[in-house]
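As a starting point, one isolated chain is supplied in structure tokens, in the form predicted on its own.
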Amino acid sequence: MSGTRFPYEPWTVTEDGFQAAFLRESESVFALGNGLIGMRGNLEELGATGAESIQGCYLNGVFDSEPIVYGESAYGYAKNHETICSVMDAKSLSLSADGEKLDLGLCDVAEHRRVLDMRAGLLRRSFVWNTKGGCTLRVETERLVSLTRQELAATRLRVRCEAGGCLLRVDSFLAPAVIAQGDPNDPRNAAGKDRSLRIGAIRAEGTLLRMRQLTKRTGFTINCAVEHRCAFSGEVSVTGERADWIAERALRAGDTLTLERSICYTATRDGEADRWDDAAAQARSAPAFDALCAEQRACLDAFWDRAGIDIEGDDALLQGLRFNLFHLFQSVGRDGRRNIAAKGLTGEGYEGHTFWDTEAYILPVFLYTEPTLARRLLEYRYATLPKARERARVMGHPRGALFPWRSIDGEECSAYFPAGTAQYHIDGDVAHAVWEYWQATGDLDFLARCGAEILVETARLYADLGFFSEEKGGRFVLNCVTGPDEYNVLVNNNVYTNRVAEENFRSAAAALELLSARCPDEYARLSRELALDAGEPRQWLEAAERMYYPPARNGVIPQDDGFLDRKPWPLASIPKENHPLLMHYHGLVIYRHMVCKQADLILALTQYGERYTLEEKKRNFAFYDSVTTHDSSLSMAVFSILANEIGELSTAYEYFMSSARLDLDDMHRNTKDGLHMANMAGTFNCVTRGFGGMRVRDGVLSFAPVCPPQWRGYAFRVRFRARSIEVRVRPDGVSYALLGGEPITILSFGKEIELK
């Protein structure tokens, strides 16, 4: 891990000195959010001469759209792009001393430091500015996005004159964001799309700045209000598309200027009640900065108590894990209307879209630390179920629902269907998450209100997609699908897809049986609303029992029917600079070869491990490890988990190391576009499911921990069925503690242990 820019610290991420070449990466690393508001870690003065910046403030779920232009279109293609918007900028300001404007690329600045405090939920910055007029100013800024007040953010500026004197000018402004251009050759960015917003209103009155922006096509209204608190009065003005609050103060040695700003964002859509005055009222009545800091610390203390994780002997990995958990907690939607994007609220990569990553990687983190947030993520899927039904009809399915591969509000917006819409496993991922949530929480209310309906509609989709094939001996097959591995598209019988479909069939039937017995009224309502046929569950179970899986060849399980028939492509022959392959080779070149972006067969072996023997896992790990590029950030964590299970501890640790600090050390060279949320979640899963050997089978929690030789020990906490359990692992053994809740029996290496 040599070469990192950040010292290894357990609770902070510190950047010493201004490093212009890394400004965009740092803006992602130092981003703050609360599930609604996301602010990139931009310098207060926006940027510096000679450095490239990506300005960004985002509201989760607020997006604009435009029609997808196809050179050659066809029936059923996705119709619209959806792209997250960078809304008005309220975090920036400019400083001038005797007319010299602060610019880190031009001014004499020393002792520059930025610190992301993961216990306090604050971004702190400090530096010394030696002005051309001979004045020495110490500048300190603090920024937070409130985790307890969803529509509120705040900043504090302190400027202390340490020597000499100057006329200091502070200009706090509210203005439209500068839209990043993006890379037109990278399909993961939003280059070339119109992401600008219309100005609806601008006001400046007393100490308050206000602005309204409107999306052009999707009907969103965004209001922002900024209240200023300062011992020195300022003047306000509106010029063009910008509102300013400006104060000037003559400073002498020992004088300090302090400015606090309370920032409120609101967003409404399609005729909802106007919140222009509400935003102003919230900004004006917001607590002082220190009070918000106290609330922030209390919220994070509670989170770290529930998601406690510790490593003895590797500060670099400990910092990486906590950094990952912190950003996940900042980015996840909290109201059942907003999900978590692939880049969270830290950048514009993947245009703010939600993928299957949420259910397969991210939801388990919250399921075992913050189950209420896990429920909110599933409620988001339930809210988009009507659009999933519409998509299923477009795709030729008379019944059921097909969730989108990538979307913001539930509409499929992937323009490349072979690696997008064809990923029918998304239905099984959502269904798996619903059933896993039920097993871990016992939340019968959610199952009755939302979960069972999702399970039924996804099972219906698979029942229509597949058929009993005579050529496969009467087995149930799923043809022409794409699994999670995007380097193998439109294949027959992708093992992972068939596995999640089989589980979906079984869990849908089990959910209906459970509701019939325990919630007969809800069962009757659901049966009536869905026109449920009494024979459907039997048909699902028959399909599950007769699900087809490609037979192994010399111990190797084909990822799909044709995988082992493709031309080998020795990875050693591919130059390092030609990764990821999708950026350097035509899709057809990739699809003809026996190569994986992320081997979804390994994911199947991990997620459905009880279906495979240890020898099968060992043989297939070795094979797929040799044909996988790991071009996807989703890949390494899964390989680490399975490597642990088969006893390849050294390999497991190497993959974990590469995964845990992927963004802190910019290992994929695209941290500038935002952080990799699913990989971040994968590292938590590496600790709990990998090294900790945590599994849930038939509602029973089990562990089989190992301690990497590089560590003196480690510990983690999980929540399960209203219990809080701590697992501590050392080279000489493991201990369990029940920190809260009723007694529970768990399994440790297959042996029952009662925790009291």
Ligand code: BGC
Second form
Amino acid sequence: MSGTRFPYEPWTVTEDGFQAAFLRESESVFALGNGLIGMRGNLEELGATGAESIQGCYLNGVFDSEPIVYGESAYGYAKNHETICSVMDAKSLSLSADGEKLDLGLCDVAEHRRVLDMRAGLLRRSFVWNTKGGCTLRVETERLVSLTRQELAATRLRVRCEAGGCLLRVDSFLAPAVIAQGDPNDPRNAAGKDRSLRIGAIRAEGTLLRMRQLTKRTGFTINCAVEHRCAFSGEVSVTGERADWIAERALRAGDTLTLERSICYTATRDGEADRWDDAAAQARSAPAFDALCAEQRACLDAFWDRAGIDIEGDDALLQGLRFNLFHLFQSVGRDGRRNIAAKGLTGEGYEGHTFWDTEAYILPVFLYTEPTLARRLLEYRYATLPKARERARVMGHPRGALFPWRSIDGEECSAYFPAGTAQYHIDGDVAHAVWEYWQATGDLDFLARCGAEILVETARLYADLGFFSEEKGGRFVLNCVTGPDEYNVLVNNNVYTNRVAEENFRSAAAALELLSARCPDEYARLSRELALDAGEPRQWLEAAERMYYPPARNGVIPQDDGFLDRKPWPLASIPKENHPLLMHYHGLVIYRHMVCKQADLILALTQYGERYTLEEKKRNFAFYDSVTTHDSSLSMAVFSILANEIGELSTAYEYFMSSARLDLDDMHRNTKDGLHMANMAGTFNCVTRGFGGMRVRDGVLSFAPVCPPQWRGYAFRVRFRARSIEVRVRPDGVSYALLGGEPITILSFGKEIELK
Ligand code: BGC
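Structure of the form predicted in complex with beta-D-glucopyranose (BGC), given the form predicted on its own:
Then the entire complex follows, led off by the chain already shown.
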């Protein structure tokens, strides 16, 4: 698909004309959310004849589960499958004029346009409908999911009769979601799971429609209330599983009908108090649509002020970047109990599961723009520690915690352990994020309450997993794990995993030392609760010191012990249509070849750059570039960052180009299942860490920016230790400005600069 489907605009994404063939993709692109509620960008009238659609309304963290059925089960396999629910639909309505029902596939509709406004936080749609009865209607709809009121969304409909006349019927309804059928051949897609919800209650009273749904196995109660505001009165009714508010009105040229709906969703679990009446009260007392728009705008103005990013001379990239940041902001959980799914709240790919994507890609975006949200993400992990401890026991570790590879509420849901549970780097990713958060914020309260405990439990896990191997000269090894690259599974000494484990050992020891010096009470509590043994930190530090890394051969660092012994599989010999490989070859075929799905060793070189020489980086970039398919969207941004570091500016730019508009241009051909959150975050990291050369070492912030020749300049803002810093880069130089906070010393190309 060409990049011109959406014209390049700095603050909006516009679809001109109804593009039926891409309806499912645009439903992901035009999705709205607020960290709790997610609504796909579905047409109000529930699709169009001849166009495939995926309907969806989600509540972050609300899922159902069912036992995983294995043909051949074995001890310790994940037991249950969690799937995000598509809850009742409150955003749809049907329109008819003199009995003719609006359907873009059948009706005479002109000037169809949809606009996602990233400053207003609104989805707008407009078109002209020439009815069979000779009436011309101008229809406008607006939709928002409130970024300031977690449980609220709202819509506005305006129908203006421009010529002729008709009897217009508006039917606003509340009904169970139309459940999308996943593709059974695509493992990335939800398929074959029972995802329907039970109905607990339906009511229609005055101007209010209400519905309660219940999950079948997980004890969630979801309430939804929709309040209607319209100058014309409507009739309400309940039929079967749906509630309707219906208004009929004879329109003549010049007449306008306006309908505003306030929508409230609440979700509670198990013993929590029911919120049935609360949902109704919130919908009833919600501010009018214009007032909600004003709040929304103020919230986004503040967000863009903190996450300000600008590229001069490349509107396509700028639009891509802003689109990515906007969707991340819409999808991230805000209460420490909800995380961010691989597809955010935009679709059902990966079934709403959270992966390492959060810590390794997404968290840095919030850490440097909205640190409170980064803390919330870490608090989510903290809240799931009990489950991670349980999982570690099942996996044979008497101490420590093992976070799930994929999950919604903390229980491991990965049915395919070689590319799932075996990814023990997840613990190190979480630990790395905790430590990076501490360095960038100095938030001692978090470290004392949650962070240190996570670090200790993950360090314990690695201490138990590994051992000092005689075979490897007494070095500490981590065997039979899978690194980030899912095309090489169950390997020994994956470099990335060993690096994150090494860092985890050191950061756990450092955190304890810090707490014992600065918060002795918290330290005493932690020691007691975790039954800390005074010798543990020493053991961790020894394992860190003696961590094993496979030696390079001819300068090439093997991604794991066996990587260079695998059979070469020159990428040029694989037909284009056989990508992604996972859809065309049995896993065993892939695993025995020297081929990578995604950045792995390259990620280690980027994240632990101080441990490698420039020569090593150059040599290994060239090698891994030649064996990586980038079948995962998590890959290219990392390659771009390292390419920058080694001075390959044009390669860095190309990789960045391919990731910045990945979803806008549907480059992976699965945008229909939802947007790729980790890649979206990766593009922000490309600007800050890649082109901007931003690093944080030992609590010091440094930059080494370069300007690609394609740009006249670029700028970005970061938050660091309660300061707001703006970096402006031009082909002939860089300038830094302290926009808020106390003076701070940073490094620019290794030279100290004091910002005042
Ligand atoms: C990637 C993983 C990633 C997952 C979810 C997979 O294709 O290989 O690294 O965590 O997608 O985004």
